[in-house]
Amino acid sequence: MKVPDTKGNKINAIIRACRIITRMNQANPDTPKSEALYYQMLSSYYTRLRNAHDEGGFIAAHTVFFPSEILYAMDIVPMHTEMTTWMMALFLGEQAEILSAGAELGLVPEICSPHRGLAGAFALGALPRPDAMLWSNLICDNTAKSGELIMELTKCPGFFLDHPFQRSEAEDKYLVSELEDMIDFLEEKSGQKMDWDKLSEIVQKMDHQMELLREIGELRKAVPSPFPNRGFLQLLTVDYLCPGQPEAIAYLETLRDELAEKVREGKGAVSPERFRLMTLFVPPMYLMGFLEKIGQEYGAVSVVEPLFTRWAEGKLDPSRPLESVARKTAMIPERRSMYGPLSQEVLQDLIDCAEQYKVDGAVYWAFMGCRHTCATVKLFKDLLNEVDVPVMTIDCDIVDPTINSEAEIREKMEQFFEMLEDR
């Protein structure tokens, strides 16, 4: 099936949504400055993508957890595939159209919906045609196969980055060699050379970015916790779309300072704070507004997401930029919990989070299209029950709202809150 040649109308719609939210925030004097910076960052990312071909740019589409720091250093325009599908679900509510198009390609419901929707979006010509497709086996089989499909749909060249399953000196060297081969591929296809000084600067900023994320994590331990439920997606967006970029640093520094001020003043994201929750896996994109609302209604706030926002300790070395890019992949929260053997260190970190963040209960969003995460439901539930943290499991889909209605999820969450109240 050939992809229609369009102007990427879904990208225009995402940009319009960001600008509308920005205008609404500007009209509200109580809107935090970090909120404005976040939507500016998002709008700038997709505006650059929309204008890339008109301005002679080279677009590299890439799957999740791909080292887009390299793309920025080469002045190549990145397009994060899964996150773009999430944004279409979050801002546009047009999941049915792209999922239906994915089904016409033969993608069954058991396949991860962001990838089904992504394939459908490309089949409809709703996204810009990439000049190259980059993908890897990090995190899952869906990701590994999605890149091949998009390359076939768009008739563009591609490069598969093979991530070692475990870590050792030999495997670290292998990953660096894979990155070197990818850079050679991109230089050949784009005609643009790697700027090693720029990559070193990005690595330095990325190191600072990870430290800011750790500082924000520490501030969220405060009682009451100052970070709103909607912030979860924003923290993911920063690394997924803009790793080591100035706009990401500006957002995180502003957010850290705002949270620090709230902690000093004893102000929480919800008032009064009644339930401190641990979030396991990613809530449905189309329910982000609902989760913020029900959190305010019941005084419930997610204080930690150990599988997604809790970065491993360690430093990056700007003098060895490619080795640092490889090292960063081992520090990503999702890599530690979803790729490779599930170590005792990861399990202990879950217990530590429950204790350090004074967690009352945990919500496990069991994304039915993700075999990795659903495989750990019982393990994590039994583990947390040992430290007297009840876990509620909600079957759901990140993009597809037909799995569970908002009313059904509300009923289940209300029952969970009642149970926590009675403890």
Second form
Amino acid sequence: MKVPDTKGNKINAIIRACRIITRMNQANPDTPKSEALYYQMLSSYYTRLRNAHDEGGFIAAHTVFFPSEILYAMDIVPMHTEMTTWMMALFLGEQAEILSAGAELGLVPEICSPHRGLAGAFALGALPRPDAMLWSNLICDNTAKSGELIMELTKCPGFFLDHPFQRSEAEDKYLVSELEDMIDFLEEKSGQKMDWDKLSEIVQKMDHQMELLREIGELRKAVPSPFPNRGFLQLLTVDYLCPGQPEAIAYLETLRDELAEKVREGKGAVSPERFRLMTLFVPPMYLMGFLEKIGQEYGAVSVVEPLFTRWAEGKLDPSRPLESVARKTAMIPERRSMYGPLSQEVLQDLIDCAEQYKVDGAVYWAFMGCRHTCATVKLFKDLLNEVDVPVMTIDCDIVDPTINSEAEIREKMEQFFEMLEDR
Amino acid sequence: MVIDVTQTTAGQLKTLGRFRQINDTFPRTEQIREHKNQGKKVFGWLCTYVPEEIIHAAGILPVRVTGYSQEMELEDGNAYLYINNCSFSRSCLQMGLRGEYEFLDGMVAGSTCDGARRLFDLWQHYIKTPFYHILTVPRKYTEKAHGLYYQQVVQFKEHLEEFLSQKIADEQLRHSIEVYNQARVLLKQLYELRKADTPPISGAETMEVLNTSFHMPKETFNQWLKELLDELGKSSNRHQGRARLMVVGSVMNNPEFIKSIEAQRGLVVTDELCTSTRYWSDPVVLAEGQSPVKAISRRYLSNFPCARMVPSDERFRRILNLVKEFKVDGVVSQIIRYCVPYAHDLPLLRDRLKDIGVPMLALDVEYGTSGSGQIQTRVQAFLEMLEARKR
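Having seen the form predicted alone, please provide the structure of the form predicted together with the partner chain.
Once more the chain from above appears, this time first in line as the rest of the complex follows.
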């Protein structure tokens, strides 16, 4: 398997797109300041990635839910593989090209599209060649299996981080020992040493970042809810790309303050607010604009995403940085609900969310590439129906627009809103 | 007597008929009924990373949970697990939901793949079985991973002891290791016979034997298999086909699929499936004075690996060895739709086989398929290509 020269990669195009959006936002005085900070954060992440090799930096590609705090502490440049594929889909609309390249490698359509896409993107040379590939089984078989093909395509060394399925003292220790082995691997390959003081600082900031995310979650309980539908993706991006980084903190603090002000003023993201929705799993990335629009039309707003934005309670301890990084992985919302046995606690939390956020209805985005979440569609529906919350399920693909048309999703959502109205 | 692989020897081999009867009646077999009638317990297990010896040593009959033996409409499976989980897990769940496994006193799984873990989650929620346990199964083979898995097996044993209100003694574990190792040795002997240019048993017949191995008491299975091996040793029957094939990929326990390949005179001589070679290949090695639980846990984690394990090189190395040992002309990969671990490995395995000049036919299938229709056409074309290469 050979890949072309990566000089023509698509990172520049993502940076350009972010800058254009930033300029458009600057021209509009009504744009919240947090919005500008978000795109600056993206632009800065991808600029660092683009310049890495020219500046003698070491790039580590990694899969989703990976503890990139460690990379930042070692001054290694992270490249979030799934997120970068999503960004290409979102900003450049080049899904077809990268998915087709994935298919040419022999990856069947049943494999989740971001993973087919990222393999395709590497095969096309659309992403910079990593100096190391890091991947883990958090959160599914796709993440567990995507690393080796990328190593082969890009001829780079790799490290698989084995994430235990359940939590116990022994399993927590195992995860910490895995992190230690990964640090050894990175030190050897990059020639860069772990800066433990820096890791402690990052952990401290990450603790604050989680607190901010929880505060934002609390503010969204207000009626009307102040947070727009399009913001969901931004909340995910912050942790995926910049955990414990100053730009993430700046964005979240600003966002929190803006939301608090809106709550004080009784202003909602949609006006009038008619339907408070729970979002289960992730809507198609390329439909975020459409969802914002239809939300405004019908007064529908997503107030909570239990699988993605509901952070567990708890504190990190900067004096024990590695244990804290391991502990944080257990606190992320996705880990709680989508990895490990489906506990009674997780199921109860879903019901609590519906009540606390005064949810009128739930939309389950059944992403066909995500088997382990779709396995919960009926179970979650049964539980939510018990507390009188109707659930609409929409089969979709989060990056491939050929699976659903906007018109088809509009029709389904309109029918759902009509049903909620009748209730 | 050299016979074409399209012909079955079941009529001539007395013991093969007994194996077939188990397959035809599972899960409502006479053996399971008898075991229950004696007041003993039966546990279901999912995936080959569940240490059966622990269950057996507790006096419980371990039975592998499998789905329908043919491709079926899976209305309940689809509704509960959604259509994008593999048809194996949907088929198993549907059988559970419809009461086919109501005799089970326990269900044990490992965190082996997304399909298996979600099947376990929903089984626990919707099907009321008295005992449940899921083991964290590391994906690596390092000493630390072995350490973690050992602790998992110990926890499972303790959980089981608590449920039964009785201790499982080392002596019982040693006995179970002997029984299971004997099955492994006998199955290896059966496979050795298939290395011959004209083996005395076909691939489909072998699958019938394997399918019973995890659905009945091991002691009886061992006895039956010994008798079959005796018969095969005396038999003059020899199978021949157009090409020697190996089947790899997802879970598969339907002899009809192999039969459909052999009906076109493709002789299946070996395989890499969790229902076959990966089930029996490695014995539990119990050193003098060693804890039996430690020996069991080591064997289960370092056994012929599933595609879930990292790195995949060990699985590929073992497949390539089998290709050489069994003089395989071509490999048939059958991957159940949405069986992601195997799907990810496919391009890597194809490249490695290509390097040693062995072609691969990649089939997307559903669990329980009999291999009819388009699959037959593709197998036919593959066999023609293999024949052309020989000329």
